[in-house]
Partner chain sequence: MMNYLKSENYRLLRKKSFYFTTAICFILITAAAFILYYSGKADSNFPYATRSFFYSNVIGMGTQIIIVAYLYNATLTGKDLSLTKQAVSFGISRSTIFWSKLILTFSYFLLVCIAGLLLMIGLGESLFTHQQGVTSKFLIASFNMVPMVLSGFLLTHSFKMLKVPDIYNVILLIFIYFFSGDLLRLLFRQISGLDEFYKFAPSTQLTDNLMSFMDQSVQVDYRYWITGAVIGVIVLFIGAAKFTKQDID
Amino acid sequence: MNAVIKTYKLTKKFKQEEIIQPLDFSVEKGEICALIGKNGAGKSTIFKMLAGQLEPTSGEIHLFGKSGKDMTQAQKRMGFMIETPVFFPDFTAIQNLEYFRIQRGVAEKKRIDEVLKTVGLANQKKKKFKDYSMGMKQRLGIALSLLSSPDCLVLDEPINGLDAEGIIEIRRLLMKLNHEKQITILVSSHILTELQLLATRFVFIKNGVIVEDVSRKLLEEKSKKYIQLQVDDTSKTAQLLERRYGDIQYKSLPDQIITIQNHIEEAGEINRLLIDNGVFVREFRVESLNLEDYFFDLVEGADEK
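Chain structure (the form predicted on its own), given for this chain on its own:
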């Protein structure tokens, strides 16, 4: 795989505060990489440095293998939507994109119709921007980021403020761009359950530091279903489980709670095994840890330790 984005010991300070601590980070070609963190974690600062809107305090950024003076040319292969895109409210979609096409030196005028069709605004191209819904405004922002035919999109909170239907539309659009156009995507959002449906990789950031970097497959392993039961006798329960299932994976927790990580499909049999052998089962349920739970444990729970 080839790295589209790569940073080496990248830092950013504002006055004496180090917002981004030495950061080694990469995004490979074809990925949809989700950058996850609370407000103030450093996501937008990283995006602005990639876009050239902020100068790093130290370290290097490589885009498509280019750095330094050559990076300006490489940035032309990138499409950025950082914070809310600013459009002229009394301009139509065509007029707005025409303004930015000329400003950015995009030669082909037909590109405007192409990107409006891609984001599903072809039938709304003559409506004034001020009359657009929030979802339409976000789609126009993505259309703007696609104007120069980029190989990589960097999107900061693209579903911010959208209703459920708008969120689904943007998710489908991004997956289509990734699958059909082979566009690499780096995206942030605070709607973590949505990222779980979209991304192929999840990078958790806290106070300017990457605290975990996991693939979709690994995250699914971490967030897969498990059985949770509360019993009157954890020792007897453990013996019964070990005797029946040689490969049982379980944990004994406080308050006489046991969690079982495998044999989920045999939950009914496990419940019957305990009851038949005189274990009083106060609670028995199958749970699954979602991305929001995982994120909370990772970046919130760490504060309490």
Second form
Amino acid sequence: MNAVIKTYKLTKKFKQEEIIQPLDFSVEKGEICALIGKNGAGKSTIFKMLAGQLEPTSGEIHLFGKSGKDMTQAQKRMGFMIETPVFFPDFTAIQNLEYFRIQRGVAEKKRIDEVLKTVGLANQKKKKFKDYSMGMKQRLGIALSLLSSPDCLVLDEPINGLDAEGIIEIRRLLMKLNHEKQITILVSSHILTELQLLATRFVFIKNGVIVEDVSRKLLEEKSKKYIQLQVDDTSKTAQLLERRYGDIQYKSLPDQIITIQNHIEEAGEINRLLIDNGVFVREFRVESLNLEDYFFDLVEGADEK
Amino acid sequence: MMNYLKSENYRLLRKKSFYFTTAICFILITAAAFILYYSGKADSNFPYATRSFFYSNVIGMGTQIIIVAYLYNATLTGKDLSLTKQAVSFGISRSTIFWSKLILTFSYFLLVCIAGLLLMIGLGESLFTHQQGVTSKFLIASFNMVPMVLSGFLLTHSFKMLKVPDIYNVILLIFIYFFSGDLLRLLFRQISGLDEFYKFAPSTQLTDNLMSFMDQSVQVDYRYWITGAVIGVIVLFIGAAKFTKQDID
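Can you now output the form predicted in complex with the partner chain? The one shown was the form predicted on its own.
Complete assembly follows, chain above in first position.
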């Protein structure tokens, strides 16, 4: 695999606070990698260092195998949208993109119409940026990141402010760009359900440290269904389950909760077994772990403990 | 760098504030000329309806002209600095951004200054009675002011690029171009060899230039250029060095 983005022992300190602790991280060609973390976890700081907006305190960044001064050439193959898109408020969408088209040496003027059409702003292209809604501003930010036909997109909260339809459109667009043009994407969002539908890899970050790096396949395996029950007697329940199902996989949790990872298809029988043997079942649910739960267990749950 | 210059040029030519600031300056010059002219017509004893007095308004307003330079820079660079992060993300070096913005805003400012000077001379020549040698002396005095005004422009550019708050920028400009001479004279008056140092202070030089223009003894003076060059080089050196290392957030 070819790493499009690679960092070696990358750190960033603001004053004395280490926002990013030595970070070894890579995004391979063709991936859609989601960077997930709470506010202040360091996602935007990583993005800004990749974009050259922030100087790393130490460590190295390689983009398309280039680092140091050569990295500026590699940056021309990237499209960035970090935090809220910034444009000239009194310029129309066309004027704003024309400014960047000239700056980036994009030869063909028609590229502006192409990217505006791609993000669904073709009919709003003569409107001033200051009159755009939040969602339209986000779309224009994505249009700019696509302007120079990049091989890699780095998008920080690209669906922020978009309505439901807009979110679906942008997700489809990113998937299309990834599938048809093999554009590598590094993306962050607070809407984890969207990331789950979009990304092929999930990197969880907490306090500037990667706490988990999991592929979509692995996440799907971990996201299998399980039975969650709340009973009055967990030890009796455990005995009954072990006696009936020798290979049962279960976990005892606080609040007299037990989760069962296998024999899901026999949920009804398990319920009857417990009731027939005098166990009071307060709650019986078949659940599945999604990205939100996973994130909560990994990042938020750890905080609570 | 050429692409960046071209894009900045595209931006500047579409900024209303650029035309607005220019128009205000030219209207004020014209208004001043006509007020003097009609005051002279209305009152035959009015002593200021002369070419030399009209021109002295420019020579005597060095600090104000530097504030105009500040306004120009603020107009052309100010708020739009937040967009430099997009350029940096695309691999355009901070150095290119710093110098390109300077070259362009500086060029337009010079162009406006030249146009303003021509307007002054045009109005002076056509509205007021001929005074022997006044126009050439005005040009010499204006030439002496050039390094002062430009150094103020360069200082503002560096401060703007480093996002130094406007209030500090204005205070420093007023201090350097209005009070620096008095301070240096006070500080070094007892120190032999440095007691004349204040003559190189921008505020002293601006005053001297006005005085020599008023008594028609003004001459091209290299000391103005030394002072202007020293200030300009220092602020650009510091500005460029700091800007290339600063985070753009």
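Note that the structure is predicted; figures quoted are calculated from it, not measured. Numbering follows the first chain given and starts at 1. Superpose the two forms; the largest set of C-alphas matching within 1.5 Å is the rigid core.
- Annotation for Q73: C-alpha shift under 2 angstroms between the two forms, rigid core superposed.
- Positional change of P150 between the two forms stays under 2 Å at the C-alpha, relative to the superposed core.
- When two forms of a protein are overlaid on their rigid core, residues whose CA moves 2 Å or more are considered shifted, and I159 is not one of them between the two forms.
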